[in-house]
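First comes one chain, alone, set out as structure tokens in the form predicted on its own.
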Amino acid sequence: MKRVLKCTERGEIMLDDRKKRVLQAIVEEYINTAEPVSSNALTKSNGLNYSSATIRNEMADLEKKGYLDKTHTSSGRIPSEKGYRYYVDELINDNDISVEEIKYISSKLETKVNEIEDLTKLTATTISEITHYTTVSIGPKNDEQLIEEIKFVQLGTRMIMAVILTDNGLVKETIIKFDEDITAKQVETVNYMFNQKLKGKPLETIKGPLEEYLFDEMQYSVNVIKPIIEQIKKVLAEDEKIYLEGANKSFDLPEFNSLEVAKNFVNVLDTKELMEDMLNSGFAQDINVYIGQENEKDELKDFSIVTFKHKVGNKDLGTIGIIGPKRMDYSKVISVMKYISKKLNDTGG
């Protein structure tokens, strides 16, 4: 995905304070109610100290500038994609998290996990439970990880287990079977050989022509080395697992009463390429927001997507994304993501 420029980066003319307050009130009212917002609704529920006439004039001006849309069924207004973008970039409260939610997140993240896939799934589940949106998660890319250790453990006369540990804490393991007996001495030699040749190399190395690294040793015992290379490549070539949490939550939202939107949503969740494109959208910033047409894929243009780079210190643990309607509670979503990111870094995961 392309990087989305913020309003200030696009050279947008900044709104005056009154227009900002009115736009913020409309966005937040519409997020809460899913109903077009009238000037009367704003004076009653948002505490704006302006007359209905003043608010109507500001709403008309915001509509003219492209920040609001007028629906055909009501005199009220709803935020446009440009309005949502301005809200996210300039007006959002990114500390919209309650004491109860903080306690809940803390208790969930104190759960001990042994593998980073489990931590990523736990984090995604926690975000979904608090925000009530669908979360999607994926582990770090193989080409971004370095091999820290490869360990071979003999399980029988013709079977060993290979365990690959990366610098990010990822653990990959697989069982390798042989057509002939192997000795403890051979397993010891293989342990030494693979670690000498591959330690500190990118994990992607194993997907490539590994024989280049092990050429000298290939003559040691091709019947031992070849099955190991083939099986390790096979386990690393397996599709990266994408985890979904809370997919059913979205169908409670009014936007999904539209059969077309609901079918499109199901198709997106079922299409691995779309999920990968969505999750691999991060750039310099840790949290990225894509609203409607900002998504490059046509299938994603009905939705907003927020992606979160899941890190502990300098370790990339993967990416978590939230997919929902454009009427997403951006304040809650981004606040929860920021708090979880801080919590993970404070505790070291």
Contents of the next structure:
There are 2 protein chains.
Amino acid sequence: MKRVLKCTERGEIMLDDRKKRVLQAIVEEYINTAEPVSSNALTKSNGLNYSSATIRNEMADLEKKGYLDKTHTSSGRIPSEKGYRYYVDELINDNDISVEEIKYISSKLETKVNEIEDLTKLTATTISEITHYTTVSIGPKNDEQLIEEIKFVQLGTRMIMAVILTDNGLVKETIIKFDEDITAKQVETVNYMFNQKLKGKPLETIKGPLEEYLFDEMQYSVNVIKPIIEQIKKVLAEDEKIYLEGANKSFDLPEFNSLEVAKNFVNVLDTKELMEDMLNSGFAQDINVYIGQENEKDELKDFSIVTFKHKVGNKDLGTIGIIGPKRMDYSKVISVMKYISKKLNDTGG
Amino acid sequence: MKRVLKCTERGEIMLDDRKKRVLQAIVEEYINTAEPVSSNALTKSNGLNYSSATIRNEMADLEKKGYLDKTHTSSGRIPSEKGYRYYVDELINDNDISVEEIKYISSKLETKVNEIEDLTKLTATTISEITHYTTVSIGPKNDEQLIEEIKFVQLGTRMIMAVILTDNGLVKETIIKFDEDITAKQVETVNYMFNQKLKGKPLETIKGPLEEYLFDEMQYSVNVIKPIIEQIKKVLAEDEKIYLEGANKSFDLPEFNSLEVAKNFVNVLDTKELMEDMLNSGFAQDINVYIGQENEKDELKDFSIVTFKHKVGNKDLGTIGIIGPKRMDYSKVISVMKYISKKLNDTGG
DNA sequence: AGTTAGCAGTCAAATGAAAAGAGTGCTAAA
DNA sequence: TTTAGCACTCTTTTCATTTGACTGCTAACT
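We have the form predicted on its own; now please give the form predicted together with the DNA.
Now the complete complex, all chains and molecules, led by this one.
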């Protein structure tokens, strides 16, 4: 994944204070209205007590420096991607969250859930409800987890269920069907065998050549072991389930009046591969922001994505991504994520 | 759900043979091109060797009878909903399936799956791939099923997993967490107890007042039984998962160039309630067609929906729905569904 | 030096008139 | 019963014009 550098890391010339205020005002105004911002519109706003001509000069400067764009010669300004990046890195208010929102988040997070994935889903739903953006979420990456226990349960005469429990509480189960009857004795042997060999090992061990671990037993009862290994491998290799929340919300945004954008959006959400890439990017921080062309995939060039590694302590509980227009309310999104992250770690999940 | 009557059941005046051919040609041409069909366009087509003027007269008649519409005074004709209905009931070719398609379906259905829901999902995917429409699918309704076995498996010290197996092979599992340690003895007791009381009962028994069945034991160890009952009830009461396939395919159709339609479509797919209604309608036949306003919900008035009760023998395996424009290729859709249905029942699933 | 008023210049979006094109309905003849 | 022919209707496209919102620049002001 492309490493996104902070402005300061890129050695940008610092903007003076008034320029910062102008840039911030333009970004925020544009986030609110989705219309190019004119010099006149800014004269009234937050503490910018200058005439439109002065603002115009500042805007011309900011444009020359690459922070602003024009849609045509005589239009107002819109933030460039560099402008958004500067805003996110330097000007953002990461405590942009109201008392009502805090209450709402608290009440949602009090819901009792029994499985990790449900917690991630619940968090994603909450974020979507508060920010009104579309969220996607995925469970924890299973490669890093350790196998705590494997249980085999006989169901009927020709079916067993394998349940794998990992150290961070993930439970994975799958069903294995056989062509002949299975005895309780066989299930017990299998149970013993797998736990003996695999307990404490990382989950990805199973993806590798298990024969090393189970060679002797393979010989012993190949027609029982083989289907089990195959099925477990298959389940672990399977794509993670991706949960989507609030896809329709995006369609109320003005940028989705462009059919091309709308189509692109549906396409992205419908392409698992893209979603996975999106969620698996950004290992550096817990919250990562990708603006427009900062996204690796061309299909995402019109969107901004904020990913949020959902963890309690050091336990990875999954990743949540927000996808929206570049004109996303970064302050709100990041504030909500930070608050939830803090909340989860305070209460211990 | 609204009962959709066949034309003949409604006592329609029969159309003479040439009118049928004209109507069929118009419907099929419109399904292909999405453009209003002119009298001229039909003169060349399948066996209609009449001048455009003759066709025009027939078209005027069909319009007067309500089978055709015009978009404006001097436009070609498009089928009305009544026209589509007549086509579906009387003119359809339900063997509109090529050798390649048969091969493709066969190869897909040979994939080994271990769970019912996976088979339904696989079938839905296959249908979507062949017809290029969006499909939604849902697992079997669980109320009618009988409990074959309930297993409780201890995971760690404070967690057990309950696995419910039903007579038609559905497996439902859920995790229960406790605030105190659980002993193997307790799990065994619970196992015995639940099976004793619930084996052979319909699954919906669990949704009712279980206390009747388990009263004595409730007293015996309320802090073990209660969370179990609560969690199992919760899982069974949960909405069924709905799987969506090929949402992006619809966006290539010309009717989705209208933002209103596109938005409506995303809205429908994003609203679980609507999807469930859609899939749970139509108990009369295995294949049900709802055209435009025949759909109960207003949101679906611009779409046609074909639902397909997926079963082997009498076992309900779930329902698959196709959602597309009213100008849907009904022949292809219904042919594919019929073929798959036959195939599944021949091979026994 | 920094700020502001004023005005010319630019471009998108809205408006409107005109022409082109596709199809129908009707009539009269075959 | 079928068909050729023509007038009529309505959409779509095109082009020119107007309107209005901004900016950039210059010159004056603090």
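By rigid core we mean the largest C-alpha set that fits within 1.5 Å across both forms. Computed from a predicted model, the values in this text were never measured in an experiment. Numbering follows the first chain given and starts at 1.
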Quiz item: After a core superposition, would you say residue 251 shifts its C-alpha by at least 2 Å between these two forms?
Solution: no
Quiz item: Against the rigid core, is the Cα displacement of residue 132 between these two forms at least 2 Å?
Solution: no
Self-check item: CA of residue 189, rigid core aligned, shift of 2 Å or more between these two forms
Solution: yes
Quiz item: Taking the rigid core as the frame of reference, how far in Å is the Cα of residue 177 displaced between these two forms?
Solution: 4.3
Quiz item: To one decimal place, what C-alpha displacement in Å is found for residue 229 between these two forms with the rigid core superposed?
Solution: 2.7
